[in-house]
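Read the single chain below, which is given as structure tokens and is the form predicted on its own.
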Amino acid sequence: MDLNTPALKRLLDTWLDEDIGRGDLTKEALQNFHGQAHWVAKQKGVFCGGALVEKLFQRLNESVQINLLVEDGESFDSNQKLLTLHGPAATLVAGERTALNIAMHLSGIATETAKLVSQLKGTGVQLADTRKTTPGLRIVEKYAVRCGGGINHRLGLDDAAMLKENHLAWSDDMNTTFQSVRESAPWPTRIIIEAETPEQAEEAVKAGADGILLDELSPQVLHKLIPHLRDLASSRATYKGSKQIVIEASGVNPVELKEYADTGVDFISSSAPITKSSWIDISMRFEQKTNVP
């Protein structure tokens, strides 16, 4: 994740503005002190947000120094120190809650992702996220998924075209809808079609889709369906799209990830790493203060 983009800087400022507003009314009590502190985990997990925390504090005061003891994407144990901070005491207090909130939230996502990814170990199938994210936090929540070992699906509607059930329900037919998108979108655009039945999946391949999202179909159905779809894709006319096709399973019960991985899908997409995750409990402990020189 590029931490120097204008969009991310605006995001950091938005977070800080929400909590600090017109200014911390307690800062005068700490104005003449430097402080030293550290973060400690109250439970085990996978860390995420350290790089953001460093940028966030430096938006308040560039003199703040942060030493990451655990890098983003690394596991930690309960009672383990995660990072140390040193700088103006007023700045450390002002940024404390915002920094902890985002790190606890993102570490929860990274931890949940890692748990699910562990079920796919050795299968060659990857776990992808979805667009079910907290408004305003998508870029960092998807970063947390990557820290947990997952991969990112499209970031937004402008990344790839996905024809979902509503598109198909409100259209005359799948082929006409597909061709209208193919003709209007920029040439590098990939078009994915969501299929809820084997018949829809077959129709999508024949239309020329670059990818098929198989939604809420059982592993038993997919075992028979996926080889058939790949055979169709290899024989379709090249003017309708690449002979290669990417097949993903979605609407999957997280406890059945291994069963779905064994069906021959390329990856599994799930909102669970974000929507089902819980915050990891992290505390900031102050160690000492010194007079400002």
Given for the second form:
Protein chains: 6
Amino acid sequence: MDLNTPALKRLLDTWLDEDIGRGDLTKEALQNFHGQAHWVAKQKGVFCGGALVEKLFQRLNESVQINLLVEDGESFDSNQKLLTLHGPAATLVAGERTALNIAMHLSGIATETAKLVSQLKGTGVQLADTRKTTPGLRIVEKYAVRCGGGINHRLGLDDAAMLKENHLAWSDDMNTTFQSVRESAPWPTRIIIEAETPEQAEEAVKAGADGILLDELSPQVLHKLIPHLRDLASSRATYKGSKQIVIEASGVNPVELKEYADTGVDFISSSAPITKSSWIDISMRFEQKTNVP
Amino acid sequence: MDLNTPALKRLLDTWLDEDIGRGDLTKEALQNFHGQAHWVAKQKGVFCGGALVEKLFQRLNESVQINLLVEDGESFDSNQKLLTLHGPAATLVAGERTALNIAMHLSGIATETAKLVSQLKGTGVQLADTRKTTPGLRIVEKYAVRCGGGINHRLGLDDAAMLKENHLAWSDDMNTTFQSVRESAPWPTRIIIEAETPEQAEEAVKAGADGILLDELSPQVLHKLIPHLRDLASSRATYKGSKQIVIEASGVNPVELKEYADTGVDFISSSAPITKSSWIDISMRFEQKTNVP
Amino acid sequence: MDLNTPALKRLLDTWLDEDIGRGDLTKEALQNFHGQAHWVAKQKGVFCGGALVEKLFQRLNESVQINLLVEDGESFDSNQKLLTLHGPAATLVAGERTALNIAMHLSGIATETAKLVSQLKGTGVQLADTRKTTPGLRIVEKYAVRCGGGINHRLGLDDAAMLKENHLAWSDDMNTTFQSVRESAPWPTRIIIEAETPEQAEEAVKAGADGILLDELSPQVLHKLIPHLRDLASSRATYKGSKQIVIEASGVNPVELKEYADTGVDFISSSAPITKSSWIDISMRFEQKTNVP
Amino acid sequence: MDLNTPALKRLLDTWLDEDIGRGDLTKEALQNFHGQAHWVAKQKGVFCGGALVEKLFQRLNESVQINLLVEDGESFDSNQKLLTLHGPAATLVAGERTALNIAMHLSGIATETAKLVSQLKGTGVQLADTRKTTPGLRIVEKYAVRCGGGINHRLGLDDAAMLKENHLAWSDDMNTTFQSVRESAPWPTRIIIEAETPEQAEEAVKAGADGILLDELSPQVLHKLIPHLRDLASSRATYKGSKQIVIEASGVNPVELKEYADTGVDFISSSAPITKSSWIDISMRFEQKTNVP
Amino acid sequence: MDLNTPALKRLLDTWLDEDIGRGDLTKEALQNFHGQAHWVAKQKGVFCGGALVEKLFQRLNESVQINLLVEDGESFDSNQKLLTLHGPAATLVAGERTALNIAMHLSGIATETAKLVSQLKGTGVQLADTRKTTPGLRIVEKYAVRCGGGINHRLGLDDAAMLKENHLAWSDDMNTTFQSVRESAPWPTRIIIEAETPEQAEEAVKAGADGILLDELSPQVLHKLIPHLRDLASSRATYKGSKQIVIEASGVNPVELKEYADTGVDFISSSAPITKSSWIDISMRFEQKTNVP
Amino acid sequence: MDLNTPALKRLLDTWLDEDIGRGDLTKEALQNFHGQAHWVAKQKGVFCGGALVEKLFQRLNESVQINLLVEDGESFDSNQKLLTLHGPAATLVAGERTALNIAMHLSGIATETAKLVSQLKGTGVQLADTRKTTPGLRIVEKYAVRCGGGINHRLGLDDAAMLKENHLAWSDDMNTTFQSVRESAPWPTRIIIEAETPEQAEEAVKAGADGILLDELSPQVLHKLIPHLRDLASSRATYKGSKQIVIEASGVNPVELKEYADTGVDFISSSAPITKSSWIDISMRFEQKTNVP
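Swap state to the form predicted together with another copy of the chain from the form predicted on its own:
Let's see the whole complex now, leading with the same chain.
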């Protein structure tokens, strides 16, 4: 995740403004001294958000310093210290809730991702996220998925194209639709087609798709279908497409991940790390007042 | 929720920009025709986000029309139609994911809230949210809690003051800290003190707190403590404080909600509706092309 | 006032952009040297804006340093030095007018407030502001009122609710209107009802109002009415309301402040500190060039 | 004033957001019906802000309609109806305070301006404003000055250049400073020099100034000085400067306006219309509910 | 180009604000009537910007109507009418310069692109743009390239990755660098490597690059190199890479386009359509006043 | 150009966001080390953009340091080093393209301006720009024109007024139109009238114009017309106008610049430096890794 972009700074500002509003009413109680505090986990999990939290506090006051004891992507135990903070007490309190909220949310996603990824261990098949992300948080939630061991699917409607059920339902034929997107898209754009039947998948390969999303097909069907699709693809060729095809399965129940991994898919995409995760509980504890530098 | 504020419009714009980025690459496939579609629930729950979704689509194109079949706060069954949409196909597709994401997320919160609220039925005790909300989404998540039957606690650091563990850990004495906040805050501000022991709670009432948050105390302790605190309060008086006190319990395990409700608390606050909820699954299905008006 | 929020920084930027526009045309005359200057009052008053002005100059150039000789809320005499500045000459000139404008305006408000507050000395009754504030400047104008010894009423439409003449004129009955607001508002929200007759005030107390604004009633009426309202309130009880009521008078002529204070009101609200104040005259005088550090 | 610029729309939005914040808490009481209301003056004055107020309400809801009974710049009496409004009741209430605040403030400025301008009647000398304007409101306050019969001086640091006391105090010599600004400024830029003595004024004319601001010089001095400066100017010539000079007086006590007008100045500039004005009292009164269209 | 995104609306607003500033000073001369006008080309070329210009005027006033006589991407002759406009005269004048500026600039790019593309006619090789675009205008300039018959390369640093001379100069070895990008990028990301020698190109293919940019190599070298690279690629395989490779040439002199096209490259990228184009001259001519509707 | 305004910082941010989008995908390859690089010109020209580029990189990371070897406005040869940079490698790469794009574009304008200005050498007549500037870049492009030796015309519609062909075509008579603008404009506003015939020019002088733009009239016509217009002007007088008039020629073919300069015009305005310029080619070359400080 790129922490230095102007866009990220504006995003952090909107979070702080949301909570602080017209000003922290308790600020008066905390004027004029600095303090030291730490974060401690109240359950185990995979951490995500440390570097982001540092930037967040520094948007309020550049003098805040954070020492990360656990890096993003690392596991931690219950009661483990995650980081220490030092800075003006009023700033630490004003930013506390927002900072914890994002780190607890992202660590929840990283932890949930890691759980699913562990089931794919040894299969060589990866777990990818989807565009089912909380509005406003896509860039950080997708980062959390990577912290948990997953990979990212496309970031938005503009960095890869996917012709989904709804595009196809409204188009006269898949091939024409595909070509109109191919022609107007930048050349590096991968175009993926979502298929809900083997016939659609075949049609998609023939149209020239770079990737096929096989949605809610059984492992049995996939075992037979996937080699067939790869064969079909190997006889295609345009410079923007490829003789190969990337095959992704979706609509997979978490308990079946291993079974799907064995069908020959390249990866499995799932919104569960984001839509089914709970926040990891983390507390901020103040240690001591210190003198203003 | 106030759907007509400039601030909400900007929030909707940031969500759309996040997904659409430099432009929907599939737009070329959907030029020049209008379409009709509907949303259908894939599991049961409590709906939240209908009116918001209408505003969202209209930020892309004012001609989009939505007919809500289920109102915010109403329950729906699996496979129930929630709303119908009509508008330019390219707009419906460009806004689809963002619209579903927010409605699925908020309906998840409303549904989770309703589950907890149902356990308090008949007790007269309400369930309130907290400031543990997803950064950027507080206003809509708090609305979702209301749709699920809960009530809202303060919206930010500026509409009510709470002296929490960390304020008190750093202050020399609770009373001085309390008075400094009282003096600088607008007169309608309620000041709440978080207490982790009966002694702290007593001290808080004496200091003049409008509300006491009793955190992680057992029902047994509360049974005895609460009447005592109310007695103490009845002998206080300043115009900005009160002879009464609002008593809230937190840190309550969902299965104990009923037991806590019987202790005499005014309400129970919980972050669970937001931090522990999962998204409700909803799909958008296209019905037919229609002529451009 | 919270000087470190992102929102305040953006506000300062809009002020600077407003004056500087596409660039200060005289900048060329002041390149490449630093200077020292001071502010001097041209009439006596109560100062407000010092810390804000420091932040303002630093938005243009972080190297500007300000030494406050008079703190916000302190009185000063005519010809008294208020602060000294040091920094790049071009920055001091570019920010001069905007900085003086806000400090002269706010000091005018603080001074006017102090004049009114002095009339309430010894009564225990406070002077509160209203929502009649200059668009865009509420947060700083309300701070100026505090600098002058007043207290703040609600900050906006969202941190306390007031049912005013216009709400009541359009509602079928006061009680229903009140309850609909009570139900949807966050629990810490105080709800105030504006009453223009003793009957309305009585109805308001019965409905459950936390505060009553008695508008343009005579001191004679208030003397009798206020104890009656307090009695009525003491027999009420819901956890979000109170057995007590906060009573505020408005529409009070400045010369009658003392007389109203003696009626038993909790405080008197007035827009005069903002709507009737004049700017305090302050000049910026350059002292000397200094070497660039 | 240009009411259709994107910049003005954003300005109106910041005003509305400031008051409405996270949402009007009384909105629930006013859902689902439309209403009609009017504004009535509670004192006489010169109106300013009608067209602006219409745009303001329409930022909240495009269906609001306003019928202006008094145009900007027209005088009104106490108790005169100024405008009528029709629209959703919740919108009229949410925008009421902000709309009245700006119109009361601007009408105060227009009224104060008209008072001063009336003293110059028949002299052919005009009254101009200055850059002493409330931060954030320059464009609307300068419009109010025009509504009161005054003229505008420069709008900011970038549409005309003025070498003031502070520039000259820090420059080695006036002529060099003047030429450096002349060279870098766009050709249509008028460059004005502030003079506090006749000698400075003379030097300024020789340097090539397009305008001279004679600050705090007595009428007696001006009577002799002004013809001399015009003579001096008539012997100059560069294409960007002129053989003529515009002469402005400032630091003029309102009671001496007429006396200064007779000295031969082209106009008199004064910050008093803005820094010394009080708000004009205006009320919004609801008339009736109407059916939603 | 996606004309309905919030981001595009904000971009149009910044353009209008830039020119209009604090308000069009000539607006007073054009109040209260509507007018009709048209655009006429003063030289031949390929048109670009019509639909954009319509949105631009409508940001100022929604009642402006534009009738496009030439579509984006179509050729026009000198003196040909391009479009007609109807709306408030003050709006047409306020938006005129900005509208013409963008259309003249974009039509210049479309025209220059078409000139280069015509040299590739019949070769099957396409012309792609680069990231050398005018800051702030990438999305519209890339659209202009498509209007001229070119294709788009990546839109930014985030929708495809290119390891360029500078990345490689600082990395220890190309393969490690490539893999670190592959691992962190979303799966649909194509990764391209810039090669300045045949050896680098070979190394790039082996590392797994999806595309090779061959910079400033002669046609003679390419003739031999390209088949070799394709052979190498056909023996690779990972699901995110491909057995095929897209080969692009850059640093090509316009007169050599045809010669390079014959070397077997997939396309040729060039910044010339943007960096070497001149604006196409277009005038706006007023036709008649019309009544305000 | 004013590099410290909040507005400029926001402009730089929009440029960076445009290229970086959701994050530089190659960032992973460049983590954790600093580097040194330089810019080298690949053709000769006049430099513009050095100071701007420093600010640009510092928006990404404040630790970036730039040492300018060629100042803005200075000429450079092919292969000359222009500046050196030092900072985090990931930042240098992320900002490289945007920084080069703006400097190459602006240097192209400065170079083209210098070419035209050189033809006016010794004539005392200056070359001015116009409002034909690339949307979003006016302030920096006009700065580039000054770097090339030109002067700036008005910056927008709000710092000087020009009645152009279209205003006059729609107005009933020139004099009335002129006076309506004069009355509403700030007093320092220069009002210019565009004339396409000698008769219009005469009418414009009589109306009181401060400047006359003589568009597409031949040098022969100008020779006779200009002295006549100056005579006419010398008999006028109002304080906001002048007895003198500034005369500008436009529509001048570059090869005729000298011939027009001899006609007695004050300056010649031309959009060619911006609309006809090509980018100057500049490369960024990495020199070495350095340790993180």
